Amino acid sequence: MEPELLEMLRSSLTKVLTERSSVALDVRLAELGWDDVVADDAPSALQALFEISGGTLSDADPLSPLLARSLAESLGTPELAAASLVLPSSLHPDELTSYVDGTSVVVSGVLLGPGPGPAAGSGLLVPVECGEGRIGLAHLVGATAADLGASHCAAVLEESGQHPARVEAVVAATDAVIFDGPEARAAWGTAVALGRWTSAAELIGIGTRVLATAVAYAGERKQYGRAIGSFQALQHRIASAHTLIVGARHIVDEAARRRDPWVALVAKAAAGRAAELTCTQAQQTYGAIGFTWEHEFHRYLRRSYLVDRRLGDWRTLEFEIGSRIQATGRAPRIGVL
């Protein structure tokens, strides 16, 4: 995508993402004819949405639909694209915590944003253990998460942007469509590293963000009536972060340009490192005045911690990559690394 074309569509994103609307976002993101310019060009397009969802705190989830839409293609199912999905109370993909036992779906999870209203009948989509080691998809078709007593998660989890709700129920078997079979877990395999690196923009847009604001107090705050952004200190600790946040871009690009698994769960772990070492280092930056409420710095902290357990932390992710280089002997090659 052009340079000038690129900053259109970042400038029309941002107006989306922060203005107050009844509208779901799907709806406003058509009006921008938002399938055109991902047709033309996915990569861009969707980093530049999460990388601003993470960076302005937006509240509009635009990854479940992502999602749903990616499950609905690769099973040839159009009617999922329009479910919310639930995800594994552990957050991570390969730890699912919902199930099929006999006639009924045990549904234990974690909804990101607002589930279908009454009236639109698209259901809910969770990934379910269907038992052997088999994970299937469960379309618990016309329910909502009101439903299924949906109750939303600590309230100081709002102060990220972001609103998830805990989903616990019972539903009979019969109320479900299950999807169960390799094509299943092919799919939930393809929407997961979807969902890995647009995270992982997600939280690009995060450490960039905070990096700005921690440089531009640097340059304002004053002792011994020097700006403490001439510390040689500071300025170390903020080039690290730089050097990090640039690093996880780099391999994002790439996991947005090739689709592979192995790559997406790479950018996954390098993104979230570098956001929460971002943030540390932005913490000492700021020094006590980022300790307070009234400072904006904690809603991007508990804005990345959230990102970052979604799908797998970068913690949990660099033990991945570690046993499976350990298990191969080999290290897939990424872009130029």
Partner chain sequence: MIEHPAYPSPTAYAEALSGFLGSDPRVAPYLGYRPHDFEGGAAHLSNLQRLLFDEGWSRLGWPTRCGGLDGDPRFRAAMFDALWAHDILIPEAFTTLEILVPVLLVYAPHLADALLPSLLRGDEGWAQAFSEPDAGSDLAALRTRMEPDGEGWRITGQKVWSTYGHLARRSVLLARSGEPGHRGLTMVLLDLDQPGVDVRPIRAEDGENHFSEIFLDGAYLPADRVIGTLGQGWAIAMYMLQWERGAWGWIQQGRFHNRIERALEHGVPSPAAAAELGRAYALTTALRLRTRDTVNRLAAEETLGPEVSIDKLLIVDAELATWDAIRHHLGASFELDDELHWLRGEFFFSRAAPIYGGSQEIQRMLVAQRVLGMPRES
Contents of the next structure:
Amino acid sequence: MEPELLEMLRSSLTKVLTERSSVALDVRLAELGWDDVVADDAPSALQALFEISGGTLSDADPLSPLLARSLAESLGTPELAAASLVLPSSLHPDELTSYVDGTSVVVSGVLLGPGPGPAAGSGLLVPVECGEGRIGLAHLVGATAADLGASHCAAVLEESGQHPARVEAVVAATDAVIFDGPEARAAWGTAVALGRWTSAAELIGIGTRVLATAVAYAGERKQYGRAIGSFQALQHRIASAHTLIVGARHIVDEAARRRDPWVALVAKAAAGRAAELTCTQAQQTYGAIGFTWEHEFHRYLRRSYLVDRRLGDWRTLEFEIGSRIQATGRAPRIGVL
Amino acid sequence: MALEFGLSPDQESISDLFSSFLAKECPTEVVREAEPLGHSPMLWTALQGFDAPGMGLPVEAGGGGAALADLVVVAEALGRAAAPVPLVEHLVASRLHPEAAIVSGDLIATIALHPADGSGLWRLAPAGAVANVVIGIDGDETVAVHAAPPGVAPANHACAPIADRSARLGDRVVLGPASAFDRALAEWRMLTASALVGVATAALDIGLAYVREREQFGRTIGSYQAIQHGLADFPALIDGARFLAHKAAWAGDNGRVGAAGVIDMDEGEITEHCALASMAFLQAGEAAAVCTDRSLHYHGGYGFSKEYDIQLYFRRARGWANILGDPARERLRLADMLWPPPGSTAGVGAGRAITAGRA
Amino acid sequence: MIEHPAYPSPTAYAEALSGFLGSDPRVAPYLGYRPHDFEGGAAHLSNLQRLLFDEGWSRLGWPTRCGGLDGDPRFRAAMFDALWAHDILIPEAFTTLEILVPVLLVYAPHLADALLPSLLRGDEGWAQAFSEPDAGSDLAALRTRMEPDGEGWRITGQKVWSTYGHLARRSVLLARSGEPGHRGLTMVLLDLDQPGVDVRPIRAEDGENHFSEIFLDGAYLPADRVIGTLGQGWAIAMYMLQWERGAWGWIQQGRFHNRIERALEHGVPSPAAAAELGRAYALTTALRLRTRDTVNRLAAEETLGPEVSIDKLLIVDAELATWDAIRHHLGASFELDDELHWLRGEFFFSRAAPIYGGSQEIQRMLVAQRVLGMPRES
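Please move on to the form predicted in complex with its partner chain, as the form predicted on its own is already shown.
Let's see the whole complex now, leading with the same chain.
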């Protein structure tokens, strides 16, 4: 995408993602001509959407619909596209927390909505373990979040713009359509890679915003008769955070171009670590004001924790990457000249 | 009651004695000349001159009657000088096997940190390359083996005179059951911790001197925040490790070993010698690694040249802390001691936990 | 970007080169080669440099006027990748070329035409001599001076940390020709094999002579050996830095990938080391993609600014993390396994990462002030 065009897109997206509206995000994006933009250059468009979503603490949820559509396309089942996705809540992203047990589907996971989201009545879509390590997808056709007793997490989390809800329920298997062939495993793998890449972009958005705010604050705040940003100790903190963000961003860009599960995994690990360490350095920069409710910082901190956890936090992912390198003896080179 | 964090008058005088001795007899030229083996027979002879090899034994056994509280001070002075003599190992070994020639230092003694393997070998015993007597575990027994040392060590960057030694070949004396060895291992950890505290202290001395003198951009680099903040972490790291080693010595001197000591994690009270020795060892390894790493960094390119002293300490900080094996395993072992897994008896006789891995 | 007629892309070139490296018997002595000392390694690898030149491989990416075969810098980067993929050590001289040749091409075309072909082929080695005992990070404090003598100049002073110095025939050098501060500096190319020059190797903490001190007592410099113009030395040094960051970073990421794989051929993988390994790999990947970008920008003849300090900081992060993870993975065999002497040597040299080529502190300051616009110290 041309830089000017991307800039225009970013400003439209900022408007859409931050406006208060009862209209679903999908619909508002559609008014923007979103489908054409995505068809034209999906990597740039999606990356911009998620970066801005993180950087503005948008309370819309672009991820669930994106992944539901991806699953629907992979499985060639269009009706799945409008379902709400229940993400696994486990620390380990490749271990699903929901499973099929004989005659029932045991659901345990997290709904990212229910801000303005997919049309009600399209059911819930749950990645499930189908025994013997097989990965499948259960479409709970008629179910709604409320039916399954979804409970919102602590209200304080909503300050981050996110509204995650826990779902713990048992549903009769007869009320579900279950996909459990190899194509379901592949579809879930594709969705996870997509989710990790876009979540990594969201983390970059958060980190970039937090860092910029800290740089601005350090330039204004004076102590000992000079701006605190002129002290070496603070400059070095900020520069090390910036280095991490820039480095992670290169991997996220590559993940956008490649859509490869391995690259998405590395991108999410790097972006999660960069965002967390950036928040740490920024908090130190703000001093006491950064600990107040009034200051925006804690909202970004909460958001970064939530996004980092999604589909695997950075520590878990680093372990995963290292384990795979140990198992194969190979450190694949990502990116060609 | 006032808390007293300084050294006692006895410790002060021992510290002064060894520091001035080492300043005279062990400048860093001596350390360099002793490389790569890491042993200076001349320095050892000089130590014999004032009865250092037997100082850890009671007077009635012909020794110097020093307490562990004194020996940690000695070990720290040795580390601070990077002294190329196996006095830490010898002091520990002599307390297990007070034979006259060992007490005098005519024979150098050491301990093997791991039980003999299936082929009867003690792998990589510290000071194994130069010791005439090695004490360690073979099967169910603690044994001492007299044999000629190989005089060479496998190449290692710390220039530590480690070597494989046989637990079977040579004059072999059974000293007791395997459990008799537990205290020796704890004492070795504690004294090595003190030596590493000495290494870290030397890194601080050297680093401070350098950043006060080196000028860039028209001012001493020690006036830059980045460097001040880096060095400001050293004292807390060093003191933490030193306090732990001294507390371990106190616990050992007062018989608080195994069941006679307290490990109460709910109250946060630990007075058990072996656990404290392990904590000191880990903390000192960390302190030495961080302090030598930063001090080397502040030297810029000079840190990497052999002419400057900081590299001597940088290499030893890593090597000495690794002779026992992977520090991660030592951490797990300590965790089992402090929070015994259900069904284990590790917490009761903490001393046993240290050798629990040998089966 | 300059494409090459024989190869549609650097990737196509790298594939062809890989075929050569994997099949030609003359390459065999270099596969998995581990030098026992710095000098022996340099001598052995200069034969490789000659082979790659004579077969044309290392000439791609350099202009024809200096002995190259044209094509942009991406071809050189592709060669480094292919060499590492075959576990072949990059000759130290290639690093020197990456830094010095672009400077000569721009600022001293007459020297480039005359001298570069034999440099590219490895018939002679060059060094770089900037730092002095009292001027490390603070380059503007250099004191080595050059004074007119007839048509030419006499140079007097002392240089330090000159990589390759004791093996080099000539050295690019910064000297003071005028006023104090950075405006009085001039860059020159000095012959080291002459009276008035005394080069002494410095033994590094891994026991090898990685660098040298150069003592200069009235060494003679002909007038045509000035690079650029008098007083332009600082500006040229800054131009040089962008090449140093990009190319060196790219070479290093290749090394880190390779060394992670080589280290895993020894020792027993442990879950305790997995996370550290994963982090090292992620940081190395960031470095690879960052320096790929930088190489691409250089290939497109963009002028790079202070953001190249980020490349250097990413090298530091990746280098330290990689070698820490390797040491952790290997456990006691890191210290004790005789066979791993070369890994230990590289580990110890890795500790210099936050120092060489401008310390981490200086790079962070540059990023804070020049990239992010934080205030200078008042």
